[in-house]
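Below you'll find only one chain, the form predicted on its own, shown as structure tokens.
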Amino acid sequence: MYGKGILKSLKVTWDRFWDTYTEDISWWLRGKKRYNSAEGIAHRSSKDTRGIFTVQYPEEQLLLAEEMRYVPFLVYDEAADGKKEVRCTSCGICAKVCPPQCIWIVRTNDPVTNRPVPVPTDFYIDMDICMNCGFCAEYCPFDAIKMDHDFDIAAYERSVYNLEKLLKPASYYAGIRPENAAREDEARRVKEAAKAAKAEAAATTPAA
């Protein structure tokens, strides 16, 4: 029959149209919310939702995988006394390592000496080159650099992000990654501990 692809896909429209009416009311008996909740997000992003199934972008977002990486972002430690404790050293592995060479690195040096100082003077990267491909995080030996969730930095100009704009606290990294934030403390935490008896043997051995 001639247009009988075209009807099948009208009806496909018309069940979706009325199946989101039956299940926002299903959802409104139970006192759940569909819309702008984790949970609603979550269902209709699901293989099980009828109706309609997208996201209502900006006013709501789809919920972020832990994995989900963007932008690279510096961690800094909360000191007592407030003061932000960069973890960065500026040894340069994650600007040796960067596919497109976005970053950039300016080293300390001490004003007495002019040896390096392991704390980055500044620290520039462009994210309008930068992949996203997770490197420069991955190789850093001090877990200094992370992959961000924010995708939201559209803008008009050039995008060169600077150590201020970088830095962001190890609170943070643990509220967007908690499963990795939790092994990389316990990793640090058994790596002190053994390095601590290891110097607490050594103290107690006589000297022959």
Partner chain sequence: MAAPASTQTVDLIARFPGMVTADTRPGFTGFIVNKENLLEVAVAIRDEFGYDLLTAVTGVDYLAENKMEVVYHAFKTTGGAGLIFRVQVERVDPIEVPSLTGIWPGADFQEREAWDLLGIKFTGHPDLRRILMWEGYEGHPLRKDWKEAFYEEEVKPFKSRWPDGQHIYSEFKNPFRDNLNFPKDFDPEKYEPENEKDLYASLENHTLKGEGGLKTDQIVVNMGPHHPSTHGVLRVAVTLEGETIMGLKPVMGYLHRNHDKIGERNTYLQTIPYTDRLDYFNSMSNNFGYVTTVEKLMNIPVAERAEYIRVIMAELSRIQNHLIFIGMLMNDLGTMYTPSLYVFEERELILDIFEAVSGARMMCNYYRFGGVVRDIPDDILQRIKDLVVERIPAKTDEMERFLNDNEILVGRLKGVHLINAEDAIKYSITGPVLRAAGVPYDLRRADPYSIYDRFDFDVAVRYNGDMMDNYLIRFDEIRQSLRIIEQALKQIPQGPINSQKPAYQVRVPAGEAYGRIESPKGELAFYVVSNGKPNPYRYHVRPASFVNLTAIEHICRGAKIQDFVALLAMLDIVMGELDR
The other form holds:
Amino acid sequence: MYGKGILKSLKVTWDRFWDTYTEDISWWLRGKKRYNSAEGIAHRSSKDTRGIFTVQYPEEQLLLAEEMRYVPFLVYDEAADGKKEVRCTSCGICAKVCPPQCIWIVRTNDPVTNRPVPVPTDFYIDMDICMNCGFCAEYCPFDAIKMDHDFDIAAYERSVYNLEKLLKPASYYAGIRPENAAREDEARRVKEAAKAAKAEAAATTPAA
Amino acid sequence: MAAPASTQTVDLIARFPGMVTADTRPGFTGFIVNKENLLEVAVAIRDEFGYDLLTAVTGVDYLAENKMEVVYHAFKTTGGAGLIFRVQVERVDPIEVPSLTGIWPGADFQEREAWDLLGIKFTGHPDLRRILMWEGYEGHPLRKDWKEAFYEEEVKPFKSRWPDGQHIYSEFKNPFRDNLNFPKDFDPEKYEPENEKDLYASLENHTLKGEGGLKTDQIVVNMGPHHPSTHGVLRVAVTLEGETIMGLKPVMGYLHRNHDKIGERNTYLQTIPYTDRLDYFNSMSNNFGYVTTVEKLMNIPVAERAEYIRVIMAELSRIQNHLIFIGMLMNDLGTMYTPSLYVFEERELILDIFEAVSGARMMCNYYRFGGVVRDIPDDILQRIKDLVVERIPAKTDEMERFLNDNEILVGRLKGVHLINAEDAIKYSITGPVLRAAGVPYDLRRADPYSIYDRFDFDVAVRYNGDMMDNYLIRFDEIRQSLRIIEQALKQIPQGPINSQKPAYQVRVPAGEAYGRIESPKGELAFYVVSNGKPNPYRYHVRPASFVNLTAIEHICRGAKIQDFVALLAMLDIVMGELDR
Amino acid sequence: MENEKLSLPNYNIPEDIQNVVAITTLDRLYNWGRRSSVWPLMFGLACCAIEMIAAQTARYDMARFGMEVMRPTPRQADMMLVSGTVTKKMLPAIIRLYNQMPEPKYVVAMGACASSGGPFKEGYNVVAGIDKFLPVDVYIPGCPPTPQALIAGMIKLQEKIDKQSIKTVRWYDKNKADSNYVPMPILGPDLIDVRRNAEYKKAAATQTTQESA
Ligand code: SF4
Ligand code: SF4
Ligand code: SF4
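I would like to compare: after the form predicted on its own, may I see the structure of the form predicted in complex with the partner chain?
Shown next: the complete complex, the earlier chain at its head.
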């Protein structure tokens, strides 16, 4: 029948409208916040979502998955005296693995011996080339480069980040990826303990 | 299904003594056919041996051996392994190889691509023009001795990045800057662009002539490249007589991003994220196709759990692709936005899962050689289950309920013929379009890859070949995908997710591999030639959209212009894959 | 209030403080009107366009910013959202669209490709950033920028609009009229940017081999 399709489709819209308010009321009755709360957003992104589906960025934000990756950043540990201990050893693996080759690393050379020292003098990532693939973070052996959650990085000019701009503290990393950070910290601790034990063994063997 | 016939059981050499030799290079299979006898042998391959579907035609430039090779991959629509045959010619211009368009019209665009990018002239091709680049472009980019403006080094990683990597914009390195490259003594003021003439001449040549009767004027209309319903930057030049399409030529390359060339410079691993950007709706399927191909070459097993994860992800990807297809089809039919808003909602839920699993919504970069990047935690498996068991079936039902008997939709789609089975095979069409024409050819069954042989599902097939069937088959496929995921979720074992150690350099022995998967749009295949180095020697994508589009001229001639947008939508093309 | 003075471009601020106030209020009104109805050109190039579409759909809903009216014709659009890889073959079409857009017009480079060529930068058919040809107002890094990142970029654009003043904007300035006209590039042996013909000629005459770079 002509016109039935229109009515049927309008009903979908009406249902949506209706659901939005019934949901609102039911949340309100249960004394829970449907908007601007993590719970509400999670519910709106779940299989049970009904009615309004919008997450009103920037007032509210989607809950980002832990693995979510945007652009890379470099992790530094905060030493006791507040100094930044850059984890990166400028080994160059990330620069080699990066598919569009958007990482530039300047390795530091010891001014006296001219031998490489394991800190980068400078580190550039061209954010306007980076394809957010996550390879750099995946293959860095020192957990020094990680993928960020911060996507609000639009700028009025091209973004080439240098070392200073790339550095973020380890606590920030632990904040955005708690599970990964805990797992990696644990692995590093185990490795260091093993290394220390080995060194100790090596130190004691010749004496014995 | 017919028993898979390996290439060896086909004895071309005995059938054509002196014309065909076996390819004996290590890692290579198939036959080398003399150039002079190619047509004769090809007819026999199609008619006598029954390899009716010519899926891939591509060229390889063996610079060191001074040879140019054209590789053909032919398959049977009843299933089974394929037949590889190739022609080798001296690498001296003009490089000429007979065109197979007379035998398989589906070779049309692929031969044009080989001409464009490799400079192989196909004699007897009815319309040999450049296809991805524009007419008048200098050089054939995929030749090994051709270098682009930003050329830095033959292979990645570039040495300028480390240990003394001072950042520079590469556009400041070329003498012309901005990625340009001109022949010597080029004078821009005297240059006369000529690139449109050929197009219109060819359009004119391939236009139906009105039959007697009334004398009518034909007008040429250009749609695109910026057109809301061409699914991206496709351009179509159409000759109209009244409202009837008399001739039509698609013009593409507006999104040609040089995937093959970049792929040859990348290491094997680096190409994975690039494949994400082929068919950007289905990065999971693209990854799948690429890693299966390279795994074939490397001859490594895939971790058991990873196989299941791969299948789940690829099928989720298929579901969201078909959902978008339906939404966008509605857009094209004139119901702007509303249905697509609803399908995008479901898509978002699936993308949420992709993001939780792989880290990105669209460009997942999730598959690795031997497995996948990371495991799926149980809570996400539960979320997938919720979606697959509860949400998506209910929503697809709802969509069908609202759309299928909508009078406008039925009026526009029912009985409007797209393509019949015979023509679809001739034009190398694969995927849902072929199945809607009544050919039950689905690689998951016809040539099972990964672990698809463990699942119980039906190949969706419909028989009318009209647009309505093409539309409905998408729903059928969503249902089958849901079935597969449900089973996979039940069967998925615990265990490691990669059979290999994570490594950024993989060792790939010399040889060639042609890996194909059933992507949501059709057969997505990768052809990789390795010479044992860390970078592929030849990397070629056989995209479903590109080959399916070959038939558009055939499909649309004689149709009404109003139907054109819908007919095009049915082929479900995506420009990232079409132009690469 | 001297209305005629309001549109005077070279008008002396310290002398008449009241009119400044009038201008700023007018600016606010003017900018508020423009920032809340930025109509994008319906125009997608590549993968980023899909995220742009996603940003238009229910979950992100750009309509909240007055940006949902995607105009298929450049004549009605205020903003060109370059969403995807700009190829050389496509460039003339983009420039033509841009030239057809009426002022005020903005260009937003969405994603790595539009900003600088992105992952495909090294390719022979890819333009290393639309900013080589068009004046880009906001760059949004990301590949693709998620819809939320796109909205964040749009908010940046709104901030930029907020800072503009009716007195200084280029489209009311007689001297600067048409300053944003971009000559059409030509597809030759490679892309020809006609603004730089002389440069090419010189370089082509002196270059030795094709890859001397
Ligand atoms: S970030 Fe990691 S991989 Fe890159 S140079 Fe530093 S330590 Fe090496
Ligand atoms: S995310 Fe990928 S593209 Fe970006 S810097 Fe890391 S490796 Fe390079
Ligand atoms: S920036 Fe990335 S997602 Fe956007 S068009 Fe380029 S490759 Fe595609």
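Numbering follows the first chain given and starts at 1. All of these numbers come straight from a predicted model, not from anything done at the bench. We call the rigid core the largest set of C-alpha positions that still match within 1.5 Å between the two forms.
Relative to the superposed core, V112 undergoes a C-alpha shift of no less than 2 Å between the two forms.
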